[in-house]
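One chain follows as structure tokens, the form predicted on its own.
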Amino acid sequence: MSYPPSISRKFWGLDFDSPIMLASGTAGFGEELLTLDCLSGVGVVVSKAVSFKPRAGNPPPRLFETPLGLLNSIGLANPGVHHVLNHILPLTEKLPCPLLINVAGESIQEFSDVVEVLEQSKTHLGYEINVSCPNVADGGAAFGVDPDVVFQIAKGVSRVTDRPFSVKLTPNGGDMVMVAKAAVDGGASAITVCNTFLGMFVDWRTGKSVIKRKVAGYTSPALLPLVVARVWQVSNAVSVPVISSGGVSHGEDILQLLAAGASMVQVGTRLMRRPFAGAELMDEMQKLIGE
């Protein structure tokens, strides 16, 4: 690679023009933002989670802003596969950028049914598969930190489409280098690293969560360093690109995290924050290399 790196990408045989992807769970699926013309800059836009059976989600509160990020105990919330596959997807046929799904299982079978569902649409690039979410059929433990699990899950998926997926990784037990190697051995096109941390804010008066389930995800700007170290890691162990998710509030962090191995760059909570993130975060790169 030459440094610093290029803003335009060349990602599973496809050319882009920005290496910025929307974060699943904060764009939706893309058509409001497409409403309100804010998808200038946007490389890709990945989806909120969607499992087979619709999800009410935890119960509020389910986000708290800390001083320094944001904590969210969303519940993966969506109304079933079913449903967006009838209902939403149509709506995002005129999405300037491609859309990947995010999806979403409660056993090792649920992946690779959802994305047989799926099938039927032809408005999606690809998936990117949540082993982060908790095994409900297994005791509430991760997906994730089992390499032996991950591999089953992503050979399910291989197995019902030919079209391209990441896996999505946790940070939060387990190495991420053999899981990705198992992700890929099984059949992933591309790994995600990472999903949240896990963070908790205690109010010191009442001694009680201010998240209804105690803990929940954190994602923060501060976090960056950790998303290098383990884009770095996991990109010089596999073969298949790796996206990164997580640390990014301005042009330079996406730089840097494309320069330590990213292919592309997943944006969440600027986004949440400024729904022009795409826009002003290319306008950012392009000065800083003069693009």
Contents of the next structure:
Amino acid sequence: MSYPPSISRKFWGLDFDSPIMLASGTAGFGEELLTLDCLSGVGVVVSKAVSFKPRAGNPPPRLFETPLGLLNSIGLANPGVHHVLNHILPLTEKLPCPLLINVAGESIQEFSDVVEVLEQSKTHLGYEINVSCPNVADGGAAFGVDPDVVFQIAKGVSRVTDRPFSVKLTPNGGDMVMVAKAAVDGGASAITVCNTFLGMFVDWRTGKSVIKRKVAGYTSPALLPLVVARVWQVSNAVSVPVISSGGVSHGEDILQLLAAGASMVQVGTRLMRRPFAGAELMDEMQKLIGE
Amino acid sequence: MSYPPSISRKFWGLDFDSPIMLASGTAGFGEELLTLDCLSGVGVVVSKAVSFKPRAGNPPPRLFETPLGLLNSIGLANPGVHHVLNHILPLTEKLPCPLLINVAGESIQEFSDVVEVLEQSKTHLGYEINVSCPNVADGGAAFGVDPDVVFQIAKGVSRVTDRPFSVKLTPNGGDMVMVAKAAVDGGASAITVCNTFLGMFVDWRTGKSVIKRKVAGYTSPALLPLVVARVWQVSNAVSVPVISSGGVSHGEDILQLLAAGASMVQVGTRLMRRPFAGAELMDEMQKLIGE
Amino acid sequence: MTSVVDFDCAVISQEMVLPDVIKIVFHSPEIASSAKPGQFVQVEPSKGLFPVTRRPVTINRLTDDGFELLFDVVGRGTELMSQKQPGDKVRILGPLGNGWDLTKGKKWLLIGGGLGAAGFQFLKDSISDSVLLIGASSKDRVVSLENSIVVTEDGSVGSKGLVTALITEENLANADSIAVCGPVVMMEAVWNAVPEKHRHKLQISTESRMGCGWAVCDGCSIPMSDGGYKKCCKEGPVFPGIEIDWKRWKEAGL
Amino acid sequence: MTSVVDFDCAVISQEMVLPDVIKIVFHSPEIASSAKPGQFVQVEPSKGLFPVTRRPVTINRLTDDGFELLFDVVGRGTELMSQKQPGDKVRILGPLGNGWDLTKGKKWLLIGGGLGAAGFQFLKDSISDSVLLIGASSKDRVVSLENSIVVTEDGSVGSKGLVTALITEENLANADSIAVCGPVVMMEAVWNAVPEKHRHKLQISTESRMGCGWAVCDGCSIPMSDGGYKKCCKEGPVFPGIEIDWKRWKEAGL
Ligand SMILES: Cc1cc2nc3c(=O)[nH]c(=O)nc-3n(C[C@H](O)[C@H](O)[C@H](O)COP(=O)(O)OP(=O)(O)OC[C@H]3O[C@@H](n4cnc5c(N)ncnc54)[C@H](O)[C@@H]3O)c2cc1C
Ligand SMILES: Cc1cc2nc3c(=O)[nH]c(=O)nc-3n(C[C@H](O)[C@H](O)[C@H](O)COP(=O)(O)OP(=O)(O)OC[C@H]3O[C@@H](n4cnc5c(N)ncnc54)[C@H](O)[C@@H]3O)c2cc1C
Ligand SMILES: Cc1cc2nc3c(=O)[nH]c(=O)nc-3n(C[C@H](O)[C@H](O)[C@H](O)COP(=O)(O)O)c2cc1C
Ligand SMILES: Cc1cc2nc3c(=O)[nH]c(=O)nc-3n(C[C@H](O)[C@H](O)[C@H](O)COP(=O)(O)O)c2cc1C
Ligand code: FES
Ligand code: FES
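The structure above corresponds to the form predicted on its own; please provide the structure of the form predicted in complex with a further copy of the same chain.
Below is the whole assembly, all chains and molecules, this chain first.
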């Protein structure tokens, strides 16, 4: 690898002008961005999580902003894989960039069941297997800490699709390097490092968590060094590309993640604030590299 | 528990006017604070880590400030247990508050060896067993992710001392709740949640980490929600008191940690900036509670 | 949604109209030309990293070349917004969401709680026939709108009492549509005060903690009476009252 | 160390003395009454949460009721410090560390690199007999001190060249003590330029990334020739040159 890193990337055999992926759960299915016309600068869109059956999601409030970050407790709200296949994926045909579908499951089996249904669609490039959601009781991050379970999930997904897929890890327990290796052994074509860190905000006057499920997923620009460390560790341990997820709020953060070993870089919370984050971040990177 | 939480605490059978502990590695052995006269408002001082043999520590730079936090790579620099016993602990006799000695080890055996030597001193209240240092190659956090190892370390320490001790956990892997339970089974009288999160800063122009050991310990006020979540999880799972460590920069943060289940609250990075943090934080808490 | 824009809008004027209530007029011909009553914008409180999300504020009124916002200073975001001075540029995304459904008949009853009444000026400008009731805790919370009937809890302006006391069978029966905007507890009181047979006329301007404001994060869900959720930022903020699950919404404790 | 204080010191004056070089005079009778040449203070750049640590700056000179700092604007902390205006209060801890060892004889040779020379005024005020050599890249980096011999790399002031060219056997032999302050590379060049037999006279003002500044965090270690480390903030910042492990110190890449 040469430094400074190149902004344009080769990933899964494809050429990308931009390393930017829109993170799962913060970009819908990309279709809202299509109408807002803000996919310029974006390399890949990752959809929100899709489960087999519809999921209503968690009770509100689903978001709470702390002084220096954001707690989210969405709970994988989604209309279920059949609705996604029949009513949403057709809308994504016009996306100017590839789509990965983020897949959730309450059982090892459910992941491959969801993928199997989605295989009927031609519109998406591949999958991101979400074994790391901090906001659900069943499955979620409980899977992501166990190398054996992750191996089985990856293996199951490999069996039903030839498309590439990434496995998105949790930073909240377990040994990320071992879990990443298990995912690769199971057939993963990339590793996403990582889902949100578990966080909580308690009202000291009442002793109550502001979020009904008590703990939630926490994002903050201040978490960037945590993600850089984990990207560096995992990318040094596995042969497949690493997709970073977390902590980006400036073009320079992306360059740092690429230098630390990321092949592509996801942007989530920043996108929620800045619908045109793709173009803005590309611009910032180009200015820095052009220096 | 009643809310708002009380600032004065009962901990290990003792009465404390302040819940504040000065975190290991950020307060020396308390003797510097004695000359600076800034132990007012402090409940307990936790010493820097002590190992059996002297340790020079990591090569500089040992600190690097990121935009929103601080990386440290001290590497348990300390003059070794015999020097501590003979030359440093006598200086701490004048401390106006109890002292816990933070103990590090490269092997399971070393922890109890260090404690055994320290037992000759009368000046300290107890120990904090550091199975979670992110900045050393041998031992350190590698121990802290394994419940069996932590059980054995705690068991070994219990055998050589009757003083109370806390086991300080790592948030960088493993299942904190299971490790906490193992520590309690081994005889721990408290659990410290937790040591620093692994972090890294890479210079994208060169691809090099600013820290020689690449990854380091990261602290930031923005990590408070991560610590609150882990304190809540562990304090709901074990019967012994939980000492929080991480993320405090304001009196309100301490109240939140107490409300989340902490019995005592450590302050580290903030103290480095504010030698009189103990008195300042107490003042902030009293104003909020008095509201 | 195709007319949504994200621009640095210049502050034209800023003033404190009531204690801790700020009115700001922004320049934005783009938003002025497409906004409908009941829609909102997402305001970026600072150019720095924090707060990490924007703050949603209802479009209170249009001006020739822009729009007016009126907001309570309740926390960090609105505090930062209150410090903007004429000439400052503020990043604003909008107009967002749906507005009041103007197709539901021409006679309107408007019921506002405190600052929630402010946006009714824009609605009144768009309809011909309306009765406007405003309730507030005290005169410090009353925005003056033409032809309004005002009650305050302390009687400091208008008569003394709650806005629900002004709701009569007569004005309910006269209305084709009833628009309600105010704090959740006040809106729930109105809901409870309206007899079953008129409830289908109620349109409720909801609030929720927002992440994006443009329908991608699913953070702003309002509990619906069918057991599911709808997005405040896209399918709302205005919902038919009968669609809302009032009990679950109140439990959110916004 | 017992005289260390942590106070909000008022800015008395602030000016840019060279491009991106700021001089600030603070009011602080406490620090003025106890500081010794070569000591430093820890300045809190902002009242907010960030940056999370303070910034160390050498005490450049004492005034009647306070002291003067002179610093380069190189990053976020010094940028914030450069924005302080007269009347502003800034939290400052000091005086910290040891200073120049004044017991090592009375004839001094002072060798400064760029801004590193600034603090020599304070030292000169405390000794009677000194020769002062200053090297800098250009006139934009030269602080004017009385009776100094100046060289610049571009010749824009003084003669053209490096400060090491001014080091002669004669001025080395004449000195009881040699004080060096400047960038690490410059100090290393001086170290290499001084023959073995005079090296014991060298006192080096070191720099390190600091956490606390008051000896509790062990973050500021300077590699010593015995293989260990000493704390820049407490046992330094001034060290005998012979104690420093120059190779390992340079590897730190400060
Ligand atoms: C569609 C919509 C339109 C709105 N229009 C207006 C308006 O015209 N005028 C106005 O004054 N306010 C309006 N609000 C509420 C406004 O967005 C919040 O007051 C603001 O976001 C608070 O930000 P803060 O950083 O100052 O407060 P914070 O520090 O975040 O919180 C302070 C208090 O405000 C409450 N709060 C925070 N976010 C919200 C939210 N999104 N909705 C409701 N309460 C919240 C919190 O519970 C807390 O008690 C609207 C909200 C929505 C969703
Ligand atoms: C004992 C001591 C005395 C000092 N006295 C002076 C002085 O009188 N005048 C002056 O201009 N500077 C002095 N410095 C250096 C000064 O502390 C740094 O320039 C300052 O901390 C940089 O802060 P920043 O936030 O602006 O830069 P950052 O954004 O933190 O970093 C910018 C650049 O400065 C370098 N840097 C950061 N921290 C330090 C540090 N502690 N030491 C050296 N380089 C650093 C970094 O490598 C980086 O290249 C002194 C340092 C020490 C340790
Ligand atoms: C509101 C919200 C919803 C999210 N939903 C999902 C999801 O459905 N699936 C998933 O894998 N990650 C989800 N995430 C995690 C993000 O994809 C991303 O990993 C995380 O936000 C870190 O990136 P950031 O710091 O750029 O926000 C969500 C995050 C947020 C803030
Ligand atoms: C400079 C530095 C040195 C530290 N050294 C130790 C140590 O020797 N032993 C230990 O258990 N923790 C050590 N820690 C971790 C702290 O004790 C504390 O757990 C951590 O800093 C989180 O608290 P904070 O956010 O208040 O800083 C160190 C932290 C810092 C910043
Ligand atoms: S606020 Fe994000 S979907 Fe409504
Ligand atoms: S800076 Fe903390 S010990 Fe020197």
